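Next up is one chain by itself, shown in structure tokens, the form predicted on its own.
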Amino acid sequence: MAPVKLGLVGIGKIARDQHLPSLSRSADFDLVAAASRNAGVEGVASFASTGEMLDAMPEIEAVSLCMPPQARHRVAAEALARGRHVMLEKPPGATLSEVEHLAGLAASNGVSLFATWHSRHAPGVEPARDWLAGKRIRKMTVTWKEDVRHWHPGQDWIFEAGGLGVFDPGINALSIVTKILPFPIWLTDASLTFPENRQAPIAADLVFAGPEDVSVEATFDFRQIGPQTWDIIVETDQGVLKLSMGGAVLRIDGEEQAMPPEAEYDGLYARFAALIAAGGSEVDLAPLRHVADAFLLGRRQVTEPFFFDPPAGA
């Protein structure tokens, strides 16, 4: 099959760090255009909006959306209604309802919708899932701590309503948890810490329950300085599994397992191509549902103001 002609929407940090390198390696897609209010991509046609891009280039078959979640629904709905396949960065939207609406639009227009969870494509995730199958899981501990100033420099949208705050990285952990556990879990307790000048949390502590009295606890924090922490530890009746570095490193009872190199976004685009070829969609909302439950159930704690560039004298 000829490569799918693709337009990339939202040319920010994640597009430049991940999407563009993966697209340059992909034999499945031909990047022909970009749409962004403030940036373009060298060597392809650039437009200020998705509508302008699709009007000018009707040959575009698919779009990949990298803008913040608050703005994604309108753009995705327009593309789906115009018969284009759509790939969504995580989280797939600002609310569950809007993503469910997109899934319905994709089905009614006969196109593919792919709500991606890039951390599920980390090299240790599938082996971890396979190892846990058939074992009695007693406890899972998730620690996801990173420096928001490093990963989202100056990106105030992440602390606005709908930006998810610390759940923007935390949902990556939840995407792995819901992939590797062989049973469902549900939230029983949550504490969310909000800077007094922000609308989204900077830290969260979550407790989940599951079958057979399994214990699942998660701690997320956007204030980590120095080495970053992305760990999931699972205690079972047959040993202890540890995923670290966001799923790139897998240890069983302390022994590191051989893993292929990290290629999360290469995996995403390969999966998107497979969905288009099969005429299918993939929209798993489990990670986003857990985040929504945390906002519903969580106790609100208030902490000091947060600034990307601390005020003079602070």
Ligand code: NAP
The other form holds:
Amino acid sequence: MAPVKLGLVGIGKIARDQHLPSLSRSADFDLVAAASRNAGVEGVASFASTGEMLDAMPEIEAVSLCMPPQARHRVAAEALARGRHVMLEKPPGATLSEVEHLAGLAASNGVSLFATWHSRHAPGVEPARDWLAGKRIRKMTVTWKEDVRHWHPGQDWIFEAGGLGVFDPGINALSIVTKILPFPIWLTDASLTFPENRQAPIAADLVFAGPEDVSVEATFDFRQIGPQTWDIIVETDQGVLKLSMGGAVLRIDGEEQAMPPEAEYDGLYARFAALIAAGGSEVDLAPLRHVADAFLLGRRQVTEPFFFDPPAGA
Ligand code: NAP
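In place of the form predicted on its own, the structure of the form predicted in complex with this ligand is requested.
Entire complex below, previous chain first.
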């Protein structure tokens, strides 16, 4: 099949770090255009908006959206209504209902919608799911602690309403949890810590229940200085599984398992191509639903104000 002509939208950190390198390696997609208000991509036609891009280049068959979640629904809805396949960065939107609306639009327009969860394509995730299948899972402990100033420098949108705060990385952990557990879990307790000058939490502690008295606890924190932690530990009746480095490293009873190199975004684009070829969509809202539940159930704690750069005179 000829490569699918694709437009990339929202040219910022993740577009440059991951999407452009993966697209340059992909035989499935031909990057023909970019749409971004303040940036372009060298060597391809660049536009200020998705509408202008699709007007000027009707040959574009698919778009991949890399802007923050608050800005995604309007653009995705326009592209789907105009008959284009759409791939969404995580989280797929700012609300559950808007993503469900997009899924309906994709179906009624006969195009593919792919709500991506890049961490599910980390090399340790499928092997972890396979190893856990059939075992009695007793306890799962998730620790996701990173330095927001290092990973999201100056990204104020993350602390605005709809930006998810610490759930922006935390939802990656939840995407792995919901992929490797063979049963559903539900939130029973949550504590969310908000900087007094921000609309989204900087830290969160979550407790989930599930079948057979399983205990699942998660701690997310954006204030981690020094070593960063992206770990999931699962205690079973037949040993302990540990995923670390966001799913890149897998240990069973302390023994590191051989893994292929990290290729999360290559995996995402391969999956998007397969969905387009099959005429299907993939929209799993489970990780976003757990985050929504945390905002529904969570107790609110208030902590000191957060600034990416210390205020003048401080
Ligand atoms: P970013 O660099 O702050 O934003 C990407 C681009 O989106 C910006 O450069 C901007 O380009 C456009 N944009 C920003 N705010 C917008 C708005 N209100 N309306 C329309 N366009 C807007 O963010 P990012 O780190 O790439 O993250 C974007 C998405 O990717 C998020 O959902 C994030 O969770 C996900 N993601 C990020 C990472 C990471 O490591 N950063 C990793 C995996 C996934 P213009 O101003 O040129 O329009």
